[in-house]
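Next up: a single chain in structure tokens, the form predicted on its own.
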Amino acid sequence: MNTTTLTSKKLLQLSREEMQTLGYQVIDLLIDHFDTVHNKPVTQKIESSVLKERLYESIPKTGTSTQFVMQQLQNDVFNNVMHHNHPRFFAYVPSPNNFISAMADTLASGFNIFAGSYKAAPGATEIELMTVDWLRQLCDLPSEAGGLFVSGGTMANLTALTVARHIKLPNEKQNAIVYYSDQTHSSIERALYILGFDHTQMRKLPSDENFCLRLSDLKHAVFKDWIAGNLPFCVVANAGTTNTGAVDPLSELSDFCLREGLWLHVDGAYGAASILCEQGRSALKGLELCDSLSLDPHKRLFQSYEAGCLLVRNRNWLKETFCMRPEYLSDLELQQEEVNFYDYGIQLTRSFRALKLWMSLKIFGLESFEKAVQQGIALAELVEENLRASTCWQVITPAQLGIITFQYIPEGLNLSLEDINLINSRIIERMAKDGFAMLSTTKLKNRLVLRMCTINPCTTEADIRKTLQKLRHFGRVEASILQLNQQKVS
């Protein structure tokens, strides 16, 4: 039986020595994680019944030693997670955070900073204002633009669409229509439902052969709605889709939205940070013309969860949308130049999320981030080069902003699309069980394809080549199994 070792007489506090002991344990654990994660399996599978049996217990009435709790965390929690910062985590969109970011979160949490009001944390407010402005400058938005840090892309999109509704639809939203492509992230539809729009007000338009929004289709849909007496008010464009890394025609969409009086929101959660390198700036031409932009520093800017950001073309739109003056906040009235971030977004209580990006940029410098972003794009191009050199792979969409999709197609076999989809699905299953690397699948025009997102700056060319070798091996195994089963049936 584990009994408490706490000696402090004060409630819910540790002695200085106890704090030091626990603090060293935490820091040592984190250092070991960052230093050795590349040697660990990307993911490990444990049965939920086993984990529940290990972790479930009644509320403890007396305390347990910190050493025991830390050991339990190590064994049953930290050893049973997907390592999103692993150099061979290529699934979804990775979150390859850095040690500075983790330490910044420790500081923000330890000092328990309330980053909602200026008077509560003037230094934190100024750092967030400055860090937001750094992002504004990088995205080439006008000087009157501004924004705030939020939990991630979902909350950034929800906040942006709330502002769009307030500015464009001050009185009536019943017939208001929003337009986006079939490659748009699901968080957009979720946000619209939260805001009270139903499916009849959402126009999900088919993407073109490059999985981009067609301007001609958008024009046709908008004019059709005008004629029908509806109220087009917002277009959502993609600056790097999750599926393929595709970028919608931002400049052309901006011109059209400006002519028609429509709000242009750009979802750049993963892709917008590509603007740090030359290829990204070319692909994202027109990004600076948006009315609002979501981007996630916990993706392409290598920060720990949670770190999303919303930028809007005129910072005053945020305050116009969210500012309220309840009586219990009357003590927090401001000087004209001061900012209460709870007036600029959905959250009243909010943490100091900006600290980690600010510290990372201060300590590493922007040039390091530029090189890291460029490397992620180059690695996806390396994947494409290797795939095209082999006869068993078919590139479905080329490398775009660090994402590439492809299929394993066995040589010499006459297989249906259903068979090919099955083989590729099982390749991913085998790779997940193997643990060396992690990929994900997606569907593009009825094809189940393999998808790699190569944005981790710790990923090496050797990681890429070894991963492709394993994928090819698993493809051969699955093709042989399928062929054998077909022979048994015939």
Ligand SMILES: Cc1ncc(COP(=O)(O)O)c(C=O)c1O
Contents of the next structure:
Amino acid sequence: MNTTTLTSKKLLQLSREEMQTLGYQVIDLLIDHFDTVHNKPVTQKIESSVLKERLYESIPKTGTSTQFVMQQLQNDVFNNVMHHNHPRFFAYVPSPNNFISAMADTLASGFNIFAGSYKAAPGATEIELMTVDWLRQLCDLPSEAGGLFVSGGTMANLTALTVARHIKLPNEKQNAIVYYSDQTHSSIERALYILGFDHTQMRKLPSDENFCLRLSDLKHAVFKDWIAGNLPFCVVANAGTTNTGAVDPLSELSDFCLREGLWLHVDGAYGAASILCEQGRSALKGLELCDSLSLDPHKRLFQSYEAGCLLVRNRNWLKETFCMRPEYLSDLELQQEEVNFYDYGIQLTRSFRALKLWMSLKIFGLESFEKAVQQGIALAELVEENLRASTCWQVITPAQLGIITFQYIPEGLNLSLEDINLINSRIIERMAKDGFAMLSTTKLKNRLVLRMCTINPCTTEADIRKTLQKLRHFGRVEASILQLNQQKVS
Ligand SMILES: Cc1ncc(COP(=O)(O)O)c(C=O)c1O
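Counterpart to the form predicted on its own, namely the form predicted together with the named molecule:
First the chain shown before, then all remaining chains and molecules of the complex.
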């Protein structure tokens, strides 16, 4: 039954009943997903050749029934994804979105709000201004600070560095230099390339033993550049690295940047939202001193993709950087106090991304967010406690803002670093096949480590304990395989 059953005579329209049928199907599917995701495997792997065979077809000339399309989507797409909102998805940066956020996106998309101009959507603009201001207050930035919602951390970083370049380098850009540690997210280098900086203008400094930017190295590099006739202009600091959750020394970096006239951009895409709880606040001391800050609600503030946010110390900088006045937009000119968000960033047409965070905060309240953020941090500490209680694990970096890294090192065996790395990468492969939980690996100073990010508020202590048991079991299996192979060789 895959031929069209639509009855409306109007082009590209559904009748009221058809809209209801499809709408209820969509909502039922989503409710079922939110209600049962914890019982499903975290990830389902399907061969790409199988998927291609199922999905590839020529452009359909005539329509297909909505039931058929929904069924196909469910079978081939939704049933074969990594569930980033699964309570045992501990890999990369989980995105434990909430149902209100999903409904808000449906509304923003259905009403097709143009959140670029005040006149097009004054209420949406006011909500975005206020929601950005709530984030500003939480991060303790001054009242003249402001910002906007963007698609995510990558775009927030690109937008921030565009502003930094415009404000700090009105004329000379050629020998301007940017500094950051080797733990900085790749989106920073991508942004610099997009902005026309080449690798000779990027100083990627080796991080210290805690994976933080070393102030003495930064000073050394900056002074050397001044002497060489270069133009130091920007430092990018981390408020929670992707690898380990490490926070660079923000207050000290700010002092130095102020003295040297450098822009301080803080990438808090992962970690900045930890400021909602006491522990995070203390780890993020100095965050309020930045010139610009990336902060992703689609990570630690439990929103559906895409929701990133950029805050800058003086909101006028955004307008100075991005405002253009093409003749075809002159009807959208404003009163003094109004804002066209298309003057604040890269996008002209932009969706109403602020709605989901606003609705979630309004309906759940800030206290629920504070507890959820605190719980994510505490769960990583629980992982650490369990690992330290067992002799086969080595904690490589302690729990920091919800991230912990560790290695399985079987007792009593004299293994090379290569062997240990191999065992650990195979543990993760086994875990992915098993489907109970998902972790990812990363490399820290030549060690391949297991990395667990525990920010989902639906994760339970039992989830953590069972995941660690499974990891240990897979470690034992892999160590046995290695020993057998070594015996064969000798
Ligand atoms: C610290 C940090 N910065 C930037 C990004 C990029 O964010 P997005 O993937 O939302 O573009 C990430 C992503 O995980 C991140 O952890």
